[in-house]
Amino acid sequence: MEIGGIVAYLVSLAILAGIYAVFTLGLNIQWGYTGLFNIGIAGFFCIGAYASALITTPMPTGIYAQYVHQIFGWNLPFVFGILGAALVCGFIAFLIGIPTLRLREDYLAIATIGIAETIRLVFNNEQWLANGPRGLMGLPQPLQEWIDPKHYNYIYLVIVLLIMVIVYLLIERGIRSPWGRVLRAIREDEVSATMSGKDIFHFKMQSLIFGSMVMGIGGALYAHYTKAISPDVFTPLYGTFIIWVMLMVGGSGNNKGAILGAFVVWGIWTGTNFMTDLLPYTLKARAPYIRFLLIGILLEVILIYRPQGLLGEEKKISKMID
């Protein structure tokens, strides 16, 4: 492979790792700091991607309008797509939180994964909403009119990393405030937090909404990178399980660890593609399962030898800079 091809591959890898880092930061708010066992990340991934796509694409016209149906089509800039994805995910999280946040951890997990799959099936079966199983194609990308397509990924990498850093700083600011300390208190002992006069339900709701809005931003970034989305993208494997692995590997309760875990796991995930290319022809059909096995082994090793993750949880959190 030529140097240019290697660089292009690494840029693409970094873009997707950065997008998954945004998801992992959102999950870290909910699980790492509050203890909310959310296994419905794929649902907010799906909502964020579709919300941004529907806001930034024009309403179909002509012959194509006979085959594509959608409820938005505002043709707004990329920034409005990002903000819209965050707001829609926050609103949906509020509706989900009302009946689920009073459940125990295991029941909350069952409820969220069921809701996530329901969201995916709604987009798949209701064609009037966003073209059903065909999905949406030709999504716009920011600044694409002024950038040579051959070099556009470099610009999008900067956009993704910039948004990731902004999200990281906002979360750090919140977590190192009294609000963040209440979340940790709820995670450690709800009874003690309640005896201190804290409204547990409302703080949990805030955590669920904030984390889901961050996940919505990740979904929007993914949609505009791939420029095409369909319901079969938002499966539990790629939309939930791998994000949990990233957080566990990096370090739950540590935002730097969440980012590191996303880059490490995604690098391994894509790197194993080269390893499976070396397999004999008779085993190539099983290459995806071998990749799952390698990720599973990685997670087991981390849990056994480094249960706190590559970067453990910080003990001193009151100040961003010591």
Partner chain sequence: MAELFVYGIVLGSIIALGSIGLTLVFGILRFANFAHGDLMTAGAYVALFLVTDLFRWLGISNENLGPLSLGWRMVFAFPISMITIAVLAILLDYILYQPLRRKRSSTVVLAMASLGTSFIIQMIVLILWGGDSLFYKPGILRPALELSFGIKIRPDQIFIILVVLFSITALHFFLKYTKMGKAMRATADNPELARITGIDTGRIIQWTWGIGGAMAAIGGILYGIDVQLHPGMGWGFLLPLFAATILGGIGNMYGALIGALVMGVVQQLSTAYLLPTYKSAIAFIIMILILLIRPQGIFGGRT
Given for the second form:
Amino acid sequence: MEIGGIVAYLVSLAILAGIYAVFTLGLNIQWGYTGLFNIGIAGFFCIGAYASALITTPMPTGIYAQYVHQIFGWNLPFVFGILGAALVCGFIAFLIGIPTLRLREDYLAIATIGIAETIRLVFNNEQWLANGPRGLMGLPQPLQEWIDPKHYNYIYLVIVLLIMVIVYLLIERGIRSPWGRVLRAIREDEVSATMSGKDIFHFKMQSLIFGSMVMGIGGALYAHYTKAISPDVFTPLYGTFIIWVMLMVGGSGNNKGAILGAFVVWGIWTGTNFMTDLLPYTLKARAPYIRFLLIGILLEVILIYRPQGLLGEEKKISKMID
Amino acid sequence: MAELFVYGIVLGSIIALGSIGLTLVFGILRFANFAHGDLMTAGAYVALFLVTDLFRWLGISNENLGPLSLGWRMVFAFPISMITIAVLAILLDYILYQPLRRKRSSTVVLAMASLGTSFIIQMIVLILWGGDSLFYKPGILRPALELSFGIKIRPDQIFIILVVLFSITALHFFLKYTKMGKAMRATADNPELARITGIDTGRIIQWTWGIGGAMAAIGGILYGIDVQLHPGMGWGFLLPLFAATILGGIGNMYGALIGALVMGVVQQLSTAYLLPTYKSAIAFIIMILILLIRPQGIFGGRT
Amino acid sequence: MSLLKVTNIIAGYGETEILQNVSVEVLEREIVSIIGPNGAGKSTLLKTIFGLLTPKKGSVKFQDEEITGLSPDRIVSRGMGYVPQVENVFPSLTIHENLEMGAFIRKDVYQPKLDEIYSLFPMLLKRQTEKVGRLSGGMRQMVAMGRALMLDPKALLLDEPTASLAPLLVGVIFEKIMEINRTGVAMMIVEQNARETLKISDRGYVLAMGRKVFEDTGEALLKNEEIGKLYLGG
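Switch from the form predicted alone to the form predicted in complex with its partner chain and give that structure.
Below is the entire complex, every chain and molecule, led by the chain shown above.
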């Protein structure tokens, strides 16, 4: 492979790692700072991607209308797609939070798995909504008319990293504010006596919504990168599990760790691709399973031997509490 | 409708085998085991290996028994798969959950570890058998028996209900009349008091995993007989399993049984109005309703 | 002869030290009461003796053997029983099953002891197949004590056995405690009902703020005016 090829490969790797970092940051708000156990990230991933796709694509016309069904197509710019994705995900999070945030953590987990599965089923089965299992194609990319498609990825990488940094700064500001300190206290079960159950519920709800909105943005970024989405992309494996491993590897409760974890795990994931060549012919098709098996084992090893992850929790925050 | 009801009982009794194990583990170890459905998958595939590979190699006949679509191979596969999955579950506790408990990790971390286990089991099944749907015995379905009210039922389905009835009765007698069974119930009631009383809670935990695993294995095999084997089958059971467990009250075995039957029937009846693929969404909606209305479950239990 | 000897114990939860250098002792066949205001560390002392809390410093000896840091199930097998103040029964088990669990570490059912406990608490025999969760507080307390007696303990630790019981039942429970004691079981009782407890105690200790402030015979403590004013409500 010549240099240009390697660079292009690294750029595409960095784009996806950056998108995953946005998810990991969103999860970090919920798990790292508030202790909310959301294992239905794939659901927000899916909703975010579809919301942005529907907002930015035009309604199919003419012959296409026979083959492509979608509930609406607003043909708006990318920015509206991102915002719409965040808003819809925030609303879904609000609905899930109502019955579950007052109960034990595990119930939220089970409910989020449920919502993720249900969302995937709805997009798969309801043709009218977003073209069923075939999904939507031809999603627009921001600034695409200005750049040679060959070099487009460079621009998209800049966009992804920019959004990632904005999200990072926003969360850092949030968790360093009094609001963030309350979240941490909730996570540690150390809420002061003046706080009522209702207050705790509201703070948890805000954290759930904020994190899910960030995940929605991640979903939108993903959709406009691949330009085509279908329900089978948003499986628990790619949509939820790997993001959890990223956060645990990087260090939950640490936003730098969340980003680092996303790049490290995505690097390992892509890097183990070479394994495929080493495997005997009969096993080649099953190589991704072997790689995912390793990622699964990585999670268990981290949980047992290094639960704080690579970076561990940032100490700055606790100093501010003291 | 009557027919769907009967199919619901069949599905519900399979769910019951999973939810009873799930509720026992939930009650004693206090964490949501997201890999419980995958123990069912593992049990089904162990039986597949026995029926289609090992026993064929050993030369055991695979003639169908009477009107059933299974033979002696399957009869032997049941106990071996049950023991294998029981041992697997105990082993998983030993290498994964026990170290986490020793470190006083929160129950959420244990639940997360079980999520990891779930994917590990699915990946191993995918590596060994691939992602296609498989059957214990390819070929046409046995003709259904015609009952009154126009209900058609396959002999296999009657077999399934009988196996479940037998397993649950056996478990009931174990929990009710044996010392280990009573100690399991005591530990589920109050683990700290159990330790104060001198009950060896470490051994209780092993028994709980063993029984939960064996029951899950039966459930997985029965689903394989009734429908098909698929690496994601256990994951697909996750929502009905949890819905049944929460409906029945966590830690309450009899509640889990009733909860499972309700889930099976409601899921099957829903197919009269909705696409069958929405079954697990129905389970999810029921679960949310229970959480909203009565989070401690119908028959009481912990919240 | 000393049966249970606690020497210079420092213990608590996490960073907070509740017990500060406490030493107490129970002789064979004795009833010893631990009294003192709320938060004095009385329950913490029992939990530490029984291995539910590991002391930071100090030692617990039972029958002249070191049992500091042993797990509760080991301590049970050495002949000590413990009845916590709350959640001291298995609610979904029947009365009979609760008692059976008390003898879990034995290979057999231990029928003679069961009969003995049923004759001590005849009310339990009549309702032995009922689930304990449905019983009243007094009945539950009897089940809990019966359970802890199943292994023929040499010593029994009772945490507030009469808390939240009807006055009529308080007397019954104290009678039973004396009856059990007459069979040779030594007792360490933590009580709010301090006067009543001291009346049946051979000796008593007063704990306050995690320290031992007084020790004497039960009778002497009852007569002590200062103690009466400070800890026995005048």
